[in-house]
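The data below hold one chain only, encoded as structure tokens and taken in the form predicted alone.
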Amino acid sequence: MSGLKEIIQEKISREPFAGNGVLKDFSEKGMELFREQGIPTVKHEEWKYTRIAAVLNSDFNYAANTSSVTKADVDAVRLPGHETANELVFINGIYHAEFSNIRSSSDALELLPLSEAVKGEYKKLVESNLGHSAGYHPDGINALSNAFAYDGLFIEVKKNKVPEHPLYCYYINDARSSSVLSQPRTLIHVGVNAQVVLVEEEITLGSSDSFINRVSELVVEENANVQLYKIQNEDVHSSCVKTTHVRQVGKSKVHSVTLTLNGGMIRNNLNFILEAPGCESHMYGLYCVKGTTHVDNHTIVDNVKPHCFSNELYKGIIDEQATGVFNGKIFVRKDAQKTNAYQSNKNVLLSENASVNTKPQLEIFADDVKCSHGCTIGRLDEESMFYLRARGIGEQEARALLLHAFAAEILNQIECKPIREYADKIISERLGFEL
């Protein structure tokens, strides 16, 4: 086991980056940036209320290729709605086909690795998307991420078409023997008029430290449209910086739901960019956590066409010593007039020692746009409680039909009906209400 910057040096030397090529100068570059800015400390800015460096304090074992994951332990986290759906299995970071199960007709969706996509027909995309991210991220975690890029997916949805089947991605670590350090990356393409549903999730197998260092980065045709759903439920010792960076380059409509409710340090980064007139994002998220759980939602919504639409709504109920953080800027540029864009966030905190750092932020470089932000932190509304009691029903019972009518708003964002269920199930019973 080793130190990141010795996990780095070794990755790089590694035969597959020999010779000249697009990703080897990407990783290289990766490397270098991480050896000059380091891990972020609370001096930066965007890093003030999460403190990362001490999570990756642990010995690291880069097990991309010696896991022990076995069929049986995969078969034991697949998601409901499953037996219908295109299935993506990570272990350590990297795609394994053998446990993947791909329903859809190729001629609707393609996969292939970074390094052989970069060298085909997709040779320009790859090139002209892969680390746009860090543009909005100009860190150490992200040129970490950029050095491991070689190992990527990439994910075609082809033109005019729509999957029949749900795309599921299962992020494994498998932290049973040893700390593990893993670094998935995907760039997935949504071609011209096709829809798709992604369902991401992260698993850890074991009670060893894990850190995930995940960076999607998707890119949107015209007319487009796509859900994502994310469902972060692991334990104390799991902690990750998640990355989705959405380029929205021709006029279509994304669609996200963020559900987070257990892990140790939880950073999630959900980029929009809106580069084509028209464009409609809509980006939910709800956090319930506990125990010592920190979670960290910062948002980007970057306007630069006009007639673009936006709308953010993110929830909080945080209980016991958990923390959670929000931060969420809407950039409106000088060309962007006519933008509509909206932004909120809400917090219940459930006990003396929880707490939220909040910070809605508009930069508005035009004068013809309606845009909005605001958030709220407060307890739970003591006239509500007094009605529900007044009428028989029980001071847990009341708190958890509240607390669970204040989740539903988001839930009810999740269009795909197994994932909403289970979502649903997953926080009534964090929540101790009763479906």
Given for the second form:
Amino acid sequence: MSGLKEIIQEKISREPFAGNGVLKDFSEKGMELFREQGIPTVKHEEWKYTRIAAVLNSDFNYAANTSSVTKADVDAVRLPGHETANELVFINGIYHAEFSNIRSSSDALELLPLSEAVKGEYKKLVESNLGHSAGYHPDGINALSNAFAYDGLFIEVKKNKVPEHPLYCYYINDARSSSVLSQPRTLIHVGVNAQVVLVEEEITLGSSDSFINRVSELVVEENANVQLYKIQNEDVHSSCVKTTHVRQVGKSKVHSVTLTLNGGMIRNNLNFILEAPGCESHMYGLYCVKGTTHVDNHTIVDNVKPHCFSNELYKGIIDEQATGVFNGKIFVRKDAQKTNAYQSNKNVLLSENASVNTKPQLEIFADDVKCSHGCTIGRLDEESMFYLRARGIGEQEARALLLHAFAAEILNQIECKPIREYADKIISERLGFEL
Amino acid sequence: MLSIKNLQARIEEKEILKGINLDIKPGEVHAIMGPNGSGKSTLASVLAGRSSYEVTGGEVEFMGKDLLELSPEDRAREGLFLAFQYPIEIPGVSTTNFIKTAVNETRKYRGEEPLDAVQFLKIMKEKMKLVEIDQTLLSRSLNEGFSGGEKKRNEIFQMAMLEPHLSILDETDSGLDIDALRIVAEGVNKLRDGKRSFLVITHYQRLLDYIVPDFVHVLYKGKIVRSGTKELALELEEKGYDFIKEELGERVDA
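Could you give the coordinates for the form predicted together with its partner chain, as opposed to the form predicted alone above?
What follows is the whole complex; the chain from before opens it.
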């Protein structure tokens, strides 16, 4: 096998576009755009620092809906707190009910294949929301996901319901016998007055190359409350592009924390489209990477309506040869008066070879708004180090203490306790921090 | 306890200390006064081991060891304490955990068992009373959002917890109102036990009304130009630093 286009071609010839009507058209349009655009190169402004084509040039098998994954394999990777969570298991991009545990009742939480959802009572919802992210990412990667969207999952959090169990989503690639490219796709609708906690993690089994191109689109209704936690902690063979696209269509609150703790080439797209007055969005990110990991966080806040509030804080600790990219866009449309939008990106570089590219981008078309942005790139503060050492705390411990404190500001934003403790443990071990 | 001989130091290309000589014996309180820019804070920083200063000559012996050979943390563990002029705010590090780490790292260095939570809490409560510091302050992030007075009180509290042989107070009185000054000074006085020594660096005589020194030295242009007893401080207060300049034969602008 050679290029990705050929791989995709082969997949299509084996399994022609499934679904019918809407979904079939949608997939075919995605395929068409992918053929036209191809994999983005560094000439593409949005992919300037992330050579995704280099990763996708290696030989991948397009994930087949068959794999030798067993329940024991899944059990081995479950996250802390899973005993009381709704667990959604995707293997090679496809949702597998047999490994999943849905603990909430069906009057609070409903799961349907997208190909089903597009037919019944959710038809209109799916039609008007599936692929909404494409407007913000008109590139080949997003198009490729659209081409295979018929394998996706639709999740409905029913109105006035608060599923007491968080949703843990595991996106598992089985790369034990060969390299795997997979494309999990979800559309999540959070109903009026509903609340949900979503935890997502990418996991690769085996040591062949793994690539996940994941698109999750969320539609958040009036007075809904959503917590979104993403964790990635993989080895250098595992790369991914994750797009989380959140439309806040009613006055609602969304709180997001994105953690990147290692991997190959990782691109996190996070979009908030604030389409109702009074929306609130909190976006936190922490990347603590080493080795040759490349992590790229691209975020967009699009203020369409007035009186919305968004706050964004991304922090990076970059060691060895690892590289980071932060690109934060804030759009304030003409009608979005009284917008409050804040953005900050802070980086600590721990080695001579570590690097980061950070770029805030504000496009403001309204005249009565408060927006701010700022970024820092530096080493550990010498004055703080000296203060700690002058109290008898050794250099290594002082360093660990300061780095942990730097990371803790983000970790403390994880309200889901078992996940916060899990992430804290990984970070503490990484930094040699103990208290 | 501390013996400084002909100490010279610079920051970047600028010579600041030009041959300091000073001996401090156990139980003594020395005050160093001097106009702005005379090198007072540099002396404190060099003794504590701040790396931005380069020692270009001289020797410092502390508790029988070559102080200048020790890392900042080992100087602290040997019993040297610097109360910072501008204590650093460190968000995300709780004051209590910080002090516990500092105390136990020092104990480890001295071959002592670390304090457990109960022992630590007991000692902490005693020392809290000493400097009239509040529990809520200690559960907050280190110095974050503390007022000037709270920061200085926290320095003295740390000093009380670490029980150093020699404490250097670097302009601890700056930015303090009279009540805060009194509390800080009382904290220091309660730690005076005839064995611990103090080096009090100050611009004003005011602090020395509360912490009465055994010796007063005047630092000017990187050298100690006069030494005396506490009366010297009063003389300085009365005449200003100009009389030192006159004595040195410098022209004093009217």
